[in-house]
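The chain below stands alone and is given in structure tokens; this is the form predicted on its own.
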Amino acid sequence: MKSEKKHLIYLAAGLLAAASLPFVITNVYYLHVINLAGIYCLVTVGLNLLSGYTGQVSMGHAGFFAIGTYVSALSALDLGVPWLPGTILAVLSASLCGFVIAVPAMKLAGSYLVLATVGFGEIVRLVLVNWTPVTKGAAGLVGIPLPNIFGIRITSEGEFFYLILVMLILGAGIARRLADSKIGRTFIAIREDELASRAMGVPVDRYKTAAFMISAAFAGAAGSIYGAFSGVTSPDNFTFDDSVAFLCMSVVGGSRTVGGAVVGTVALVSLTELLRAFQAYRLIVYGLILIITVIYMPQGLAGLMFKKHTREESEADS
């Protein structure tokens, strides 16, 4: 009980800093970056519930990323569908893309799952660069809405980021509760051994079509507010480097948490700022970065400072 506590302290104490961000940042450059790193927390935590938890590697999740700003934008500027019912039809056509993906992937492990999410990505990006009368091709869209929330316009870097702040809170609070739940539970007694789930009349293969729903969903979300945050975008920003990037923010922050998809995404989105003058050699980086984190600390960092914490409580308990 002290430490459950303990854990709501830190919680209610990381919200309250993080809502005052805006108060403390001044520089809005730096606040942009904070929130392009909020937009892909939601992502990596949606990630994190199909490759952590179930065991389903993709590197195709710029793919899904993409379905939700494309649809959300496109549904704004082509047929004046206000901001939050155009995030619920990114939701829910990411989430359909998802299922569509997951069919094939029940027949196929390893590295052929991965292969086959990398094919799903580039299909998605090949369509948005040619299907020209739609999506206006290579050339994206410009002039995205702005959202429009219950009346509220939201304009300024601020705004957004307590938009995207609430989208987070939001997402990262359904991840944990699906986390501790039932559902939780079999992704990962799936990812523990498949075959002996199977056994027990697991019904496996919907379980993992409900994952990549779920984590296309969130990607799908995420999509939808990069859109409108952004005012334009193209099939230049869905690229199978994204895709590698969000895998790296799961396995350096702890593919087995949902605190994790956080830890990740700040740390790999800060470094990216710091070694912006080397940017063509982001994808070693990241690569070297993977290699370390495996070998040293296989739950990533998450799971270093858990590791930390528990044994500063039980020394401190003795």
Contents of the next structure:
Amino acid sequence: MKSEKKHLIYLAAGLLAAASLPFVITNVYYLHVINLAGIYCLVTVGLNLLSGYTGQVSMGHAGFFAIGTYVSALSALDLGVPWLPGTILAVLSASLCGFVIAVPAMKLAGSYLVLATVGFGEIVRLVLVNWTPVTKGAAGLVGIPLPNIFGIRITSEGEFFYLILVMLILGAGIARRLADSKIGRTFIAIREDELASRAMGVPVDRYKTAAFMISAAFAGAAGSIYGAFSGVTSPDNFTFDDSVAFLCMSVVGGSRTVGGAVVGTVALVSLTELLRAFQAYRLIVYGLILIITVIYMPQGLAGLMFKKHTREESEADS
Amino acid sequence: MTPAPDALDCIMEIRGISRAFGGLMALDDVSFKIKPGTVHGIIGPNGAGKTTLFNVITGMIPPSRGEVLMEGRPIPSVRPEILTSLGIARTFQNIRLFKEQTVLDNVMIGQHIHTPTPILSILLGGRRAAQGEAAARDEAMRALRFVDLGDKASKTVSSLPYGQQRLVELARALAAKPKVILLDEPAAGMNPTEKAHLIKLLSILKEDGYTIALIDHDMKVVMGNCDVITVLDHGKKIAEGTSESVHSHPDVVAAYLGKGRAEVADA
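Please could you give me the other form, the form predicted in complex with its partner chain, since above is the form predicted on its own?
Starting with the chain above, the whole complex follows.
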């Protein structure tokens, strides 16, 4: 009970700090980077549910992200669908693709599944490049309208910040609720031992499918805001490198917690900005960090941060 | 199809099960019945096909021939996820727990089919989800207290000693509220104290009306506690009966101690 109260206080303080960011950081460029990090967070939070909790590693999340971006942007550009319903469309479409990829995924494990997700990401990118009449091909989409939510127009970086913050809080909240429920417990059981889960009556295939769909839905929502936020988009934004980057963020932060996704994403996006001059070497740096993480802190940055905390708790228990 | 009276004296029937791995007959036309409320031992030397039999019963691998009936109805093969709903729960020879989860979570997974999954209530943090979790936790704690691990509920499974992990597996199986519990070498790796504890637990479970089928090498566990023992050797059933009758059965003695020199010469 006491620790629950403590958590709430931390949470409130964190939210307050986050909400005041646009007042502290007046540099528009920095705010832009923070906004991007927020969008990526939404993707990695979803990725953690799939890869961290359920153990189904995806290296194709840029594909779901792309579907969210294009569905929302195209429905706005071609059909005049406002942003919010467009986001719902994006979430549903990405989820549907999650369902489709889950079908072969049920038969695959380990590296074979990873390869299948890589294939999925590439297929999405190639469709975007080649289905020119709809996606405008490699040139991409321009003039994606700004969000207009019940008359509230989101235009400035600061306004986007709050919209993204709300989405992230909502997303992280949903992820936490799922993770702490019977569903999250079952996800972890599947990751730990699929056969034993089956033997205990867990419909493993159904849960795996759900994990793919939920995870894809997060990426879809993130894609929808990403398009509106950027105003332009092209297949170049959704390459294999981006999928790898998402996975790095998830692992570096700690893929087995919801908070880890946020920590990892913020850490890697900040690092990328700091090393802007060495842009070409981004993936090398990511790779190095990934190796160090896997060897020295398998629970990720979040694991390192909360380690002391949990030890205190377990001592208090005994 | 199956006459009703038969169902009374037989909760599970293994009917003509054969299973070949390539040219090797791991199981060759094995048939026997398990009576409700009994402890049924399945013994045999290494490679006799005991674990293969369990894996066929639990749908982990399909039989080449034959079928398994639970309360008169055939168990569909290769669908282990429906076992618990038929009233069958198992443990594994090489402990298969969810290692990174707490002891309590492990046991709660055992109740998967008995607990609701109110998605909307979970997302909204509603009462139904909270009540469902609380009920599941109580039930799991009951199973844990039964195996005397109530105080270990919040520990991570991988931090427990081997013998206790076996008991967590037993608790997880009990949480599935089975009629038949299949135990694959439940005493393996246990010290004498733990073994005595396990034997006591099994006798309580039997009194409570559970049917238990167990595989074990440990003669102390099998001989003293099983009502019926089926002996397998090279995939064939070579003997069945009470521990006394099996113990002195010439084929069983031969299977365990080797055949006499004369017989080998004859063959």
